[in-house]
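First, one chain by itself in structure tokens, the form predicted alone.
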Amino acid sequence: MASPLERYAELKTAADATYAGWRTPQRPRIDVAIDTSSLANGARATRDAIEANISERNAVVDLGRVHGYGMQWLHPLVTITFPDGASVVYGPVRAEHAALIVDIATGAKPATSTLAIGTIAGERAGIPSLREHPFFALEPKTGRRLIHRLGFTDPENLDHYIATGGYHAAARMLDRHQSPAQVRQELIDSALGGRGGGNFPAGTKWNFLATAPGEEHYVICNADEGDPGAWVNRVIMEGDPHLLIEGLIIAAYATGSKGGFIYIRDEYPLAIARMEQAVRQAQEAGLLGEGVFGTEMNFELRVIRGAGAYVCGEETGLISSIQDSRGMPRVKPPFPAGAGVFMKPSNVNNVETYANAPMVIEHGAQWYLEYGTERMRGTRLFSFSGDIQRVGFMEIPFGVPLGGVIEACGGMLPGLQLKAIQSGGPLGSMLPAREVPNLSMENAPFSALDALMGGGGIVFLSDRICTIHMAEMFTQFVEEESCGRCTTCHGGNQRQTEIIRRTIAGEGRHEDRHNLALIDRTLQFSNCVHGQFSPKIVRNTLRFFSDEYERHSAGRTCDALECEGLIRFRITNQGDPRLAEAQDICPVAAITGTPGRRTLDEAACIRCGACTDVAPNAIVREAKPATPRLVALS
């Protein structure tokens, strides 16, 4: 019987031939980046237009797909790979650029188009390496680690993964190279921490499951990535799905698990589709199911479509949802390692944690320790968005200064100043720009400010943003997403939302700050972290943006002109021809009258801003005149 490494060698021989033909094609190939971000920016229309152009001209060009390289602000991205193996990335490539892209691929026009961004393989005169782009200045100089396949493989092709070294770590492990205990120790030695935000040592967590009683153990991947501005888990599932599967195989072997689940949020349809396809491919290749790599190891893996609830991101809420129960976090203990899915011992880690395991097993703990800080080792994915010039994701070592990140992202949009950063999602934090020099990309500096770095998403907010309005958005969200198990969380967040809403409506009270602090203390007695962390953003707002809060509550003014109860809209130019269009689109018919004599009913206006979007030179958004406060006489 062939050993796991012998079986792997057979797979790799065939995969190498397939991949070599893809990397150095006989004729040019145009690869359109197909991922959620690119699709949102029109990649489907771009691909259809290129395909139609190739067909109409009967051009000798192939059409393929890759995952985006991280430069989301330039989507849709297209990569042209020439027969000599040189690959050039272009963007943003719209449908109207289809003929130009086909001309470049066929050699009818030079590769040095104005759309050219850089080369990712080989050379082309006049085109720099993509790695020289300032956006990637903070990434490891030796190259990416976790996402090194992105842009260089078709994420839906198993052969591409195997040809680039995929599944070798699992095959060597199963070839009696390492025992389950040795695998867990390797992870402990690497200091690989949970990438969901807590940084709890993955190897130690796996030890809990391995030593749990019984033989029915499960490994669970938490891919319910729900924080705004965070899409790093999605990148791995859409761009390198087999990496996650290999990580789960390693975890299953190390913990004695025969079953596993990948719980993916419902809002990630492409990630779900690619993970399901990858699972089928792995099963057909003998990498999953009965006799993994021809060994006695059995491991069944299922993809579970999420229930659409934010609270399912909490591990026990996720477990409840997998069981087709209502997604409500359980009271701990028992912890999942003792009683998880179906009340059997289980381990829950997020996507990036499992995805790092193959690298650790393949290269060893010392290799993994080359990057990072004493507290947090290795590299991690971060997604950066908001009012910055370059929105995207990058893989950087822990400890990189946040100020350097802003520089790599091109700074703020023209005319805007950084006001705050939001990290960790609705349960995370909001910190002022003045704290940026004190922050680096690891947990400790954030924790010192009673904040969270979170799961990898940082949103940069400019001075056009009102922090009180932002706080209201998050308090509303955590109230709505409370599972309702404990009155402390559900009722407390209702009261918190009411106070913030009243403040932005211009009805703030003197006692509100005291009451918010009281609600904060009470919420700490909630059953799970959803309730316990839910007041953190309001707490940050009262601490770091106190003056702005007081201007809303006492002064009743909103500097950013965002809070509905503190602003009004007023017609200033009756002669603007677009005023008629603004009148037509007003959802509540607040604008009435005839040309030259139109009026805006302030009482009917809902402050949606549609009219100023259409006719900015005719209608202004301005501060509402302050209403004198009544003072009670003693």
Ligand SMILES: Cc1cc2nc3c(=O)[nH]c(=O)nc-3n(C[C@H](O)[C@H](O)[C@H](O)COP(=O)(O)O)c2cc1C
The other form holds:
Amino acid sequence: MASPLERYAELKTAADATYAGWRTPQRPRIDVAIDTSSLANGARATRDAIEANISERNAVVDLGRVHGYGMQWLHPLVTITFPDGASVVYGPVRAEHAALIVDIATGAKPATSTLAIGTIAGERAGIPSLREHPFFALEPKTGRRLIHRLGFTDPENLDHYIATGGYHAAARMLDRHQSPAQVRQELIDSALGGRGGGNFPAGTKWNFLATAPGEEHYVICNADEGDPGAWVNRVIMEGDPHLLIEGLIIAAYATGSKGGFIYIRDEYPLAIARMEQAVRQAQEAGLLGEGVFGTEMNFELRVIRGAGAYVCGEETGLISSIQDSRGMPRVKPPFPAGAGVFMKPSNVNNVETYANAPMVIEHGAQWYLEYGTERMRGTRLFSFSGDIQRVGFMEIPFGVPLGGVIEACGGMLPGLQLKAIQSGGPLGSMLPAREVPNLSMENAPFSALDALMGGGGIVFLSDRICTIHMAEMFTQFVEEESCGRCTTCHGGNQRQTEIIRRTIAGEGRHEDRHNLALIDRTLQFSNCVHGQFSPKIVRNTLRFFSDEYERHSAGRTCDALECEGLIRFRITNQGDPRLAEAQDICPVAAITGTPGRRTLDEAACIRCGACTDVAPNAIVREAKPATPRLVALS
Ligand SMILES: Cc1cc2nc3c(=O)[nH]c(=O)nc-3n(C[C@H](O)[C@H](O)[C@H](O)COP(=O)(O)O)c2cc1C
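Please supply the corresponding structure for the form predicted in complex with the ligand (the preceding block corresponds to the form predicted alone).
And the full complex, kicking off with our chain again.
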């Protein structure tokens, strides 16, 4: 019977041939980046237009797909790979550029074009290497580790994964009869920490499961990624789905698990589709199911579509949801290693945590330790968004300064100043720009400020944002997403939201600060972290944006002109033809009248701002004149 490495070699030989034909194709190939961010930026229309152009002209060009490279502000991205193996990335490529792209691919036009961003393989005179782009300045000099396949493989092709070294770590682990304990020790030595935000050592957690009683153990992947501004798990699942599967095979072997679940949030349809497809491919290739790589290891892996609730990201809520029960966190202990899915011992890790395991097993703990800091080892994927010039994701070593990140992202959009950074999602934090010099990309400096770095997403907020308005958005979200099990959480969050909402409505009260602090203290008694962390953003706002809070509450002004109760809209130019459009778009018909005689009814207006968006020269958004306040008679 063939050993796992012999089986792997067979798969690899076939995969190498397929991949070589793809890397250095006989005919030029145009790969459109197909991932959620690209699709949201019109990649489907770009692809359709290129396809139509190729067929109209009968061009000798193939069409393929890759995952984007991280430069999401330049989406839709397109890569042309020429028969000599050179690959050039172009963007943003819109449908109207289809003919140009096909011309470049066929050689009718030079590869240099204003749309050319850089080469990712080979050379083309006049086009720099993509790695020289300042956006990648903070990535490891020796190249990407976790996401090295992005842009270089078709994520839907198992052969591409295998040809680029995929599944070798799992095959070798099984072939060498490396014991589960040795695998866990390698993980412990690598100091790989949980990427869900807590940085809990993955190897130690795997030990809990491995040593738990009973035969029926499960590994569970938390892919519920719900924080706004965080999409790093999605990148892994859409860009390199087999990496996650290989990580789960390693975890299953190390913990003696025969079953596994990948719980993916409902809002990630492409990630779900790609993961389901990859699981099928792995099953057909004998890498999952009965007899993994021809060994005695059995491992059934299932993809579960999430229930669409934020709190299902909390591990016990997630377990409950997998069982088809309502997604409600429960009190811990028992922890999942004691009583997990179907009350059986289970291990829950984040997508990126599992996805790091093949690297650790392939290259060893020492290799893994090369990057990062004393407290947080390795590299991690971050997504950066907000009012910055370059929105996208990058893989950076822990510990790089946040100031360097802002530089790599090209700084703020023209005319805007950085005001705050939001990290860790709705249970996370909001820190002012003045703290940026004190922050590096690891948990400790954030914790020192009572903040959270979180699960990989950082949003840069400019001075056009009102932090109290932002806090209201988060408090409302956390209130709605409270599972309702404990009164402390759902009642406390209702009260917190009421106060913040009243503040932005221009009705802040002197006693609000005191009451918010009281609610904060009470919420610490919630059953789970959802309730316990829910007052964090408000607490940050009161501490770091105290002046702004006071101006809302006592001064009745919102400097950013965002808070509904403190602003109004006024028609200033009756002659502007766009007023008609503004009148049409108003969802509550607050603008009435005929050309030259239009009026805006302040009482009916809901301050959505749609009118001034379409007619910026005719309608102003301004501070509402102060109304006299009742003063107690002495
Ligand atoms: C309300 C709430 C939502 C959470 N959402 C996620 C999530 O989307 N992804 C995640 O990995 N962890 C999330 N967590 C943390 C998980 O409970 C758990 O700690 C994590 O999946 C462990 O994985 P790790 O050790 O690999 O970090 C959430 C926690 C809470 C309280």
